[in-house]
Amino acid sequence: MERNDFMKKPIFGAGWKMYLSDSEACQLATIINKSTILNDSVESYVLPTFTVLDRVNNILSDCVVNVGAQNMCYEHSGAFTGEVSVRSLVEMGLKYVEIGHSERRSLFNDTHVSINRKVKLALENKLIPILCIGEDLNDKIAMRTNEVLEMDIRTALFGVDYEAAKEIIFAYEPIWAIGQQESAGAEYANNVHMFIRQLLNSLYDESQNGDEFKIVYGGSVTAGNAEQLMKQPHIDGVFVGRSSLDIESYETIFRIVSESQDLK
């Protein structure tokens, strides 16, 4: 499947899990606010946590960087005790949210049902869902990647029309290597996104060959595997952990990025 000359910005996420304490992220967020290198020719967010959600998108209110949310309730408001609501989401000002990581899915019980109500209600207030997809190390040795991606993306996308689904942010981050001292190796990666650009054009009659979706790829980027990944002709972006919490790092990874059109 080749790629047209359809242009969109890459894209650099940083998911900031719960490593860092509240005065922590937002000393982060001082110096990634500060920083030279940063430019708009990428489209990028940090996922801080929620006590600290407001507070780093104060701080980064001029910056380039967006904030996003690692989480939200698949309702507007009600009895759901120490959920967070989007409407607080939106009230904040935030413009991404994370929607089924894997460790939400495994640790905390998300469910294809309830990822999916999260997706339709983030695309109705306007955020823009981050949608984590990804098979296990079993369905990888088995070669049910392709079985796992496809059930994920179908059942997030239930009753989601073409418009809504390309303002999603489709994010593979295989589980096998998350979190490892390796990533997803660029090749395989690149194949994976080809399947699900393809898988995505044809749920889609409007589409005309996928390239107008957006698939990032997540799972033990580093700054020295970075832009190995970039290089692949459909991979549009990637979404950083641990790496993204050196600023060093950020900014290595943020300038590979952002000259991927050059590297493709």
Given for the second form:
Amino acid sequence: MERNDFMKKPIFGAGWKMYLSDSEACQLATIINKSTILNDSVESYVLPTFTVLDRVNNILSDCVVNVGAQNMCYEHSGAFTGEVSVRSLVEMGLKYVEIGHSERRSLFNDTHVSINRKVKLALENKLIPILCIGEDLNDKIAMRTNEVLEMDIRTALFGVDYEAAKEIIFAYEPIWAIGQQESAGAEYANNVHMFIRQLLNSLYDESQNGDEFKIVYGGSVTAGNAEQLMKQPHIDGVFVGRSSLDIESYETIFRIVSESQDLK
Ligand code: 13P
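Okay, that's the form predicted on its own, but what's the structure of the form predicted in complex with 1,3-dihydroxyacetonephosphate (13P)?
Now the full complex is given, and it begins with the chain already shown.
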């Protein structure tokens, strides 16, 4: 399948998980805000924890880096103790919300059904869902990667039309590559991205070749391997955990992503 990415900006997402305290997150956001190498040729966002979202969003209010949440409740409002509503995220002026990270699926019982509800609720409220999908090691070994991804995608997109699906950032995050020393191989990741693109293309009659869908790779991306990944024709961006916590590697990855159109 030929790629034609002139309409899409490359993407650099940073998932801060629960690594930073609120004061540390504010410090990092302040440093990012002062960075002189950032530019709007990249679609970029950071995802801090809930308690510091508002402050980080204020710190980055004039920065090209956007802010999003790591999760939200599948219901609009009501008796859901300990949850955070889509309304709160919208009121804060956020643009993005991460949905279905593998840590949330495996540790906090996010299911295909709740993920589908969250995706639809986010889209209805004009938030961009960053939908995480990926196979675990057992599925990879048993060569069930495509099957797992197809299930993740079909269930998450149940009732989501073409125009809405184009808003979503699909984050391919092989579970076996998250939090490791090495990412998935660039070619392996590219082939999986191609499969995801073809699947999305087949799900929507309106789609010409799947090129309009945004698909990023996550799982042990570093300043050292980002270039190899970004060279791949089907990888539209990277989603970075640990290596986004240090300004030096943050800036290096940002630069690689911003120059990635020349790499392809
Ligand atoms: P690491 O980059 O730390 O492996 O985390 C990736 C990730 O889970 C991004 O969502």
